[in-house]
Structure formats: C-alpha cells, structure tokens
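Only one chain is shown below, in structure tokens, and it's the form predicted on its own.
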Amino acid sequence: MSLKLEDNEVDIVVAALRPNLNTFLEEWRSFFSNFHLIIVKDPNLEEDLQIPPGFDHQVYTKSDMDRVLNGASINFSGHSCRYFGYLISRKKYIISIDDDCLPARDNSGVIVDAVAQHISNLQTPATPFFFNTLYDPYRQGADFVRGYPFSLRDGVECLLSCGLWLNIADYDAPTQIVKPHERNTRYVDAVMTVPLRAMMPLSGINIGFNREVLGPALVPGLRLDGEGKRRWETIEDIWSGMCAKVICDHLGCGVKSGLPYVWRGVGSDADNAMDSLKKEWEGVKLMEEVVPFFQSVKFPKTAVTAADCVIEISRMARENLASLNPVYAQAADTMEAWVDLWKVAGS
C-alpha cells in the first residue's frame, strides 16, 4: 500500500488482559514501530506486564483509572479497559486490536499491514447513500460502476473502519457449542460501506476510527451482569458499534466494513463455552430488544456532535428501555458520565 502515513496522527491502543504481550508485540514490531502505543492493563490482572523493548509505549493502570475517573461509575475491567485508551490519546486516528491477535496474511501470502489499511479506510471516502456493487470503488483496480450517479461519487468521510478475522471467528456462544471446530480461512479481499440506516454488530477485535469526529459515540455503555474476559460473553462492543454507526448515519459519514484481517488466536475464547453461554445468554435475548431500538433512533437538529447523539440515545435508552431490564438504565448512566468524562478527560 503506497499510503503515506502521518504518523503522529495515530495511536495504537492495546488492551493487556493477560500479562506477556512478548509474541503479540513482536509479531507486529514491523507495523507498530513507527507509532505510540497506548496500553491498559486490566484491573483486574494482577501480574506484571511483560512488554519487549524498543517500543513508544505508555502503560495505563487502574490507578490510572481512578485517578481520571474520580468517581465516575464506569466500569473498565475486562475487554471495557481499551475504552480507557480512547479516551485518554490525543491523536486523530485510533487503531485496537485484541491481544490474542496477530497479523494475517492475504491469498498471495503477504503479511497484511493491518494499520494501514485501517487508515487508508479512513482516509478515503466512504458511500453509504448508494450501494457500489464493485465494493470499494477508490481501492486500486475498482471504481464506480455504471448507474451509480455521479452526484454520490464524492461519498462522505468515513469515521469507522471494521476489520475481520482469520481462523477463530467471532461467534457467540451458542453457535460455538455447535461448530467448535470451525475455523474462518476464507479471507475475502474487499472493503465496502455499510449501507445508510443498515445495523451492524460492531467487534471490536480489530477496530480503526477517527477520534477526534467520532470518539464519543465508542462508549463502553452496555455490560452483561457476570461479563467475562471471553469475547462471546461481552455486549459491550456490540452496544457501541450500534451507537457509532446511527451516529455516523445521522452526521452523514460512513463506516467500512472488511479488510484488515487479523490471525485471531485461541486466547481465552478456547474452551468453557457451555459456561459463557450462561453467562451470554442474557445478551442473546437483549438483542432482540436493542436492534429495534437502534432502528427506531431519530435524532434531533441540535444534536450536532457525537457526545450529542450519545447523550440523545442515553435518554431514548431510558424512556423506552430501562423499563424492560435494568440493564438499560445502568447503561443510560454509562453513557452519560462517559460524554461528562469525555468533556473533562477526553479533550
């Protein structure tokens, strides 16, 4: 990719929930040298940090935590601490990857530089109006195809670029019970614009975004009560995702879903999935309550920034939700002290 990079444009945020990050580091030396890296330990983890040498890197801890949050109930344990990332970096541009993640490679064997093509998502204008049946019409090699209307052919800024995953797929965790041997080898080399008023469930394994229009709206709001450190036992990210992505529709910006891939590892998600789907099963249910909701956000004229929106959806959550399940005004609350937290710690 010939795209140049500005390189004190762009944070790399980590979150560290197992202490050696020595294979995960090095396997991406080559991508994150050039860049500062921001990496949240877990409170929850009490080890040590094992982090090789040569890296820009800055360790954020829960006394960190606690320190900025002085007070605020946000809870950052788990796969929630990159949150704490987002929000305390300066930089334009946010790129997060899981730590059990390491860089794929596409159908020709070239190690993918997932940073990268994060930006080039990001940089490049996204189409969310009217759907290209080429995909991407401003990678090399595409463009528009006929009947697309040249009005639209600008497209928009793209504020969410969503990257995908080899060998262990993000599924939840009853379709893990009956496929727990299946792996994703299919690496698919397209990108595309997700369309206008379309939802997505946002994973957040392998994220970029620009933070400096969209930060906000990346809110760790919703949690599952019992919420591990297995991805399929995680809402939160999917919670998020829906948030950013009628935000992004309501600003008239884009999201772009595929490429990069990553390697995603075993990590943590190897085994027990008997036991999160207990624990997820009430995340199952609530999406059959959360997607209608997100389909039905409108928001208003004076809701002109991201911390708008979220605070418009915080208060929709709680006329229309929190008399469901208490899991939705405890996410209202979230998303209210987290815009308030964003003014004072985030700007």
Second form
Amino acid sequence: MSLKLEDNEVDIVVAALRPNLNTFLEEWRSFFSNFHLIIVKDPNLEEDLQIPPGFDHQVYTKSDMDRVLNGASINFSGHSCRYFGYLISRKKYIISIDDDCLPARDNSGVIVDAVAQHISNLQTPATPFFFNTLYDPYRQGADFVRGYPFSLRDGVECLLSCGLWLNIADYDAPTQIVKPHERNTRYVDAVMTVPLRAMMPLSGINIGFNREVLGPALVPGLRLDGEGKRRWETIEDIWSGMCAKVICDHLGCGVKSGLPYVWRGVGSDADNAMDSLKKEWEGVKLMEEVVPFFQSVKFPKTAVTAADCVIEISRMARENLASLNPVYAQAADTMEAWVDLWKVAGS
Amino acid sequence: MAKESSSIPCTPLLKDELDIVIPTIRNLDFLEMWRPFFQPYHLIIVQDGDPSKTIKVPEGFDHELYNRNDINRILGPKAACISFKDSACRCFGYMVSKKKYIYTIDDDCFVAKDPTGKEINALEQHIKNLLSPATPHFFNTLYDPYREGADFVRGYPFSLREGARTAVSHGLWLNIPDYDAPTQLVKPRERNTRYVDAVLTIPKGTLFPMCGMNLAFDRELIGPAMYFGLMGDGQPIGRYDDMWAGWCTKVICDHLGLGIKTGLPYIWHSKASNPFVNLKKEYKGIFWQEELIPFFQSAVLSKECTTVQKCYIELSKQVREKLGKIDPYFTKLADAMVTWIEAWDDLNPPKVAAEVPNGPAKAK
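Can I have the other form now, the form predicted together with the partner chain, not the form predicted on its own?
After this comes the whole thing, all chains and molecules, with the earlier chain placed first.
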C-alpha cells in the first residue's frame, strides 16, 4: 500500500483522558512521527500530561476551549474533548485513536499502520449504491464482481473511515457483563462501504475522516446525564456517527468500515461494567428513539453542506425528539452552537 | 489432539432437510473431493445439454437425475420457462426438491482450505448461516453478531438484536474470482487469495450481485423467488441467471423482512471460463443492467403481497410494464416468471394444516 501520504494534509487528534501518554505515543511513534499531533486534554483532568519527546504536537487545554467557545455552551469533557481538536485543526484529514489502543498485528504477525490504512480508505472511492461481494474493489487483488453495474464503478468520495478493535471490542455495558472474558481475536481482512441508507453504530475509538467536507457532522451532541470516562458510558460518537451517515448519504458520499484494526487494551471489569450499566441504561433506551428518528431524517435540496445538514438535524430533533427527553433539546442546542463555532473557528 | 469443549455447539447435519442441487453437462468427478461432506445428503442432478449423453454419478451418493427429456415430461408446456444449454436450468432442481433447504454448487468448485490449512466444510458453514438470524435493519460493524467470539457492538439497538430469519447464504470463492468478461480480459491472471473471515448481512434496501456457484437458501422461506430466468439456447443473454434471481430475491426478502448473508464459506473455484465466450453472453446484459438496477432499486411491492409467490407475480407485472420497452426479451421473461410460479405451485401444492388439538402436557 504505497499511496503518497500528504503529511501536511493530516492531523492526528488524541483525546487525553489520562495524564500518561508515554506508552501510547511510544508504541505509535513510527506511524505518528510524520504527522502533527493535536493533543486535547480532558478539561476535567488536573494533572499535567506526560508526552515523550520528538513529536510535532500542540496541546490544548480547558483555557483554549474557553477562549474559543467564548460563552457557547458545548461540553468538551471526557471523550468529547477530541471534538475540540477536530474543530481547531486546519488539515483535510483527521485520524483519531483512543489513548488505550495500541497498534495491532495482522494475521501474518505484521504490525498494522492504522494511520496509513485510514488515509488509504479516505483516498480511494467508496461504493455505497451497490454491494460488492468481494468487499473493497479498489484493493490489490480484488475488483468488482460479475453483475456489478459499470456506471457505478467510479465510486464516490469516502468521507469517513471506521476502524475496528482486536482484544477488547467496543461492546456496551450489558454485553460486557454477560461476556466479561470475551476477546475479539478475529482479524477480518476487509474494508467495505456501508451501503446507502444502512445505519451503523460509529465507534469513535478508531476513526479517520475528511474534515474539510464532513467536519461539522462530527458533533458532540448527545451526552448522557451520567456520562463517564469508560467508553461504554458514552453515546456521543454513536449520535455523531448517525448524523455523519445520513449526511454522507445525502451528499452522495461514502462511509467505510473494517480495516484498520487497533489493539484495545483496557480491561473490562465486570464490576465496573455493572456500575456503568446504571449509567448506560439511559443510553440503551435512547437508542430506541434515536434510530427511528434517523431513519426518518430527510434533507431539503437546499442543504448542500455538512453544516446545512447539521442545522436541519437539530431542527428535526427539536421538533420530533425534544418532547421525549431533555437530552435531545440539549443536543439540538449543542448542534446549532457547534455549527456557529465551526463557521468562526473551524473553517 | 485437544478434546472438543462440550460448550461449543455442534451444527446439525440436516441430512433429511437439505438437498444439494448440481447442474452439469460434463461429469461429476468433483464430487469425489466433496464426498466426506456431501455423502450424507440427497443430490439432485440437473443435466443440461444433450439428454442422450449419460452422466455418471460416483458410487455411494443418494441422488435423482433429471435431463431435458425429464424436465419436458414433468412440466409439459411449462418446461419453456427452464433454460436449455445454460446452468440456469438448476432452478428446476429447486422446484422438484421436497426439502426445506437447498445448497447449490457448480461442478468446477472444490473444497478450499482456510488460512490454517484446514479443509473447509462449506455446507456446514452455510447451515450455520441459515440457522442463525440475519441483521438487515442495522449494520453491525463486527459483522455476524451470532458467530462465536463476536456480538453486537455498542450502539446497536436492543430491539433489533433478535434479528430476522435468514433466507439466503451466499458463499464466496478462492482462486478464480467471479468476474465479468471485461474484467477477466483485463486481469486474466488475477486470483482471489484473500480469505476474509466474515459473514455479514446485506442491509435492507441494498442490492448485490448474487452468484449461484456456492449458494444455499431456505426453500420454504424464499424458494419461489429463486427462478434463474431465461438464458442460453435461443436467448439473447447468458451469465445473468443468478444475478436476476438475486435481485428478485433481495427485493422480496426486503419486503418480507427476511435476511440475506454473504461471506463465508469459501470454496475453491478451479475453472476460468473463456472470457470471449462470456463477453458474447454478457454483452447485452452489461447495457441492460444499467436499466435493471434502477428498476429493482425502486421496486415496491404492495401490502397484499404476503407470500413469496404473490410478491413474484407482482414483480413479473412490473417487469412487463417497465422493462418490456427495453427489449421484447423482458416480456418473454415476465411470462416465464409467471409460468415458473404456476409450475412451482403445481409441484409444491400448499400443505393443508391438519387441525391437531394440543395433547396433554408430557411429564418431564
């Protein structure tokens, strides 16, 4: 895989929820070292960050957020701090990986360059209009199969690349409780486009996206009341992923899922999961309302950018969801504030 | 050798519930390699081409064999819907079967090996796929959540975790990939060496190219939709039989809330057909496809279509109405679709459910 990597087109955003980034950055050094790092410190984290030398990086803290927010009410705490990084970046592509994930090894034992794979996914076309049974037709050794219409073989631009996780998979709290020892050991050697109108849960743990086009769609909109630091206590990426998918569908662009894998190391303690269950149960219930909502989202022809679409979603959420739960009204407010902020600070 | 853990569930053989349908014009030597996996099952051989030729079936396989004379005898004038001189004739086998499940395989497909070198029991994997639910309403990023070692990911709505019944299991091919003629001509040496260890459900509303080389389905759930069209002798098109069946089947599955899986199992496809011959067969299809896809993408079946047969007849009306103007072939095809359903219902009369009162509860 030797696509020319435009180093100055990529920012790597790291959400620092814990102070010690030494292991994380050392393990990723060979893949991160060509790129600029935007390290965003969780505003609730008090200790100083430990960052090993030799990385071209910039750290952003609560004071930066306050300055940029200038009174706007967007909550960047916990896992949501990364969205600040997406906002202030000036690059075309963003890659973001959780700080408890290390490079994985593929089935031949070779270490996976997740950054390069995300970039490759974003720089090759997506094929959302018709499913190719041999998965990504642009990969070496693959192609479109018999019966794939020729007019659809140009593909469309891929705006979002969703990677996966070996070892600790991104399960919710109930699943963690039922299967505390399950580890994902299956390396599925495929990238595929998630078809038009198919919905999927975006995991923010390992993603890449085209910030120029899609940026405003990744929005820290939906926060659980008791949102916590553990991944299964959050839902922000799920909401923002559903926004991103319906927006990509509307813009005629693609979302890919599959490679790259990262190796996710946080232990899943069944006791911890039990506590989370109380917090996340709210999230589980919300999904039942969120999914039919997104299935019904329709954009007017006048919505031609991601920002336009986000405003539409916030309007529809206010109309259709706010009465069900105050978190949706909050999400609508946040999304509007986000688009305003994006116009000022993001473009 | 390590003792198999008793907690790993065994896949049932289903030997009395599944028929293996094989179209052939040459010979069935390939069955020797499949013997350990296929021997328990009943085979339905559909002999295409010259009916005076004798196809030798290897010893020890329980089978029935039909040639063109048999097809004509059994279906009478309705035999016109079954293709001649094309593997599309295999769908006759689906019609005469009395079993719940069908597995169909081409006679140039052999047992493949997984990356550990172990031989793949394709039939067992298809059965696993068919017996576990599909998830067409929401994409699971870890693929089939019912597989050992996988599950639904965070954010997957709980109300959708029961899944839908699986109607079709679409397997893949190592070695010679199923490319069309233009691609074969451009990449004659390309071989599929990538073993993708996944089964996944094709989302509702998404079409795909269904290949009939390594395919299993629940005949009771979707059988009548698996008509492989008019191909071969006297027809303007070939190599679109399984494609046609796949598009009809997908539209009907989406309408009835059934799921289609694709991915494992792999078989080893050994023979690359002649790309020049293929090009002639596919030629019209390549252009017609451009109209067929929007047709299927926008096909809507009415609420009254509650059975596969009703869905299929309705689809045939739409084919006649909307595709007839592309070429008279589609009017013929629409007729053949109706004939197929009539023939299917003749050979598969609906079972009359006997009134069986509940018996007394059995003491445990």
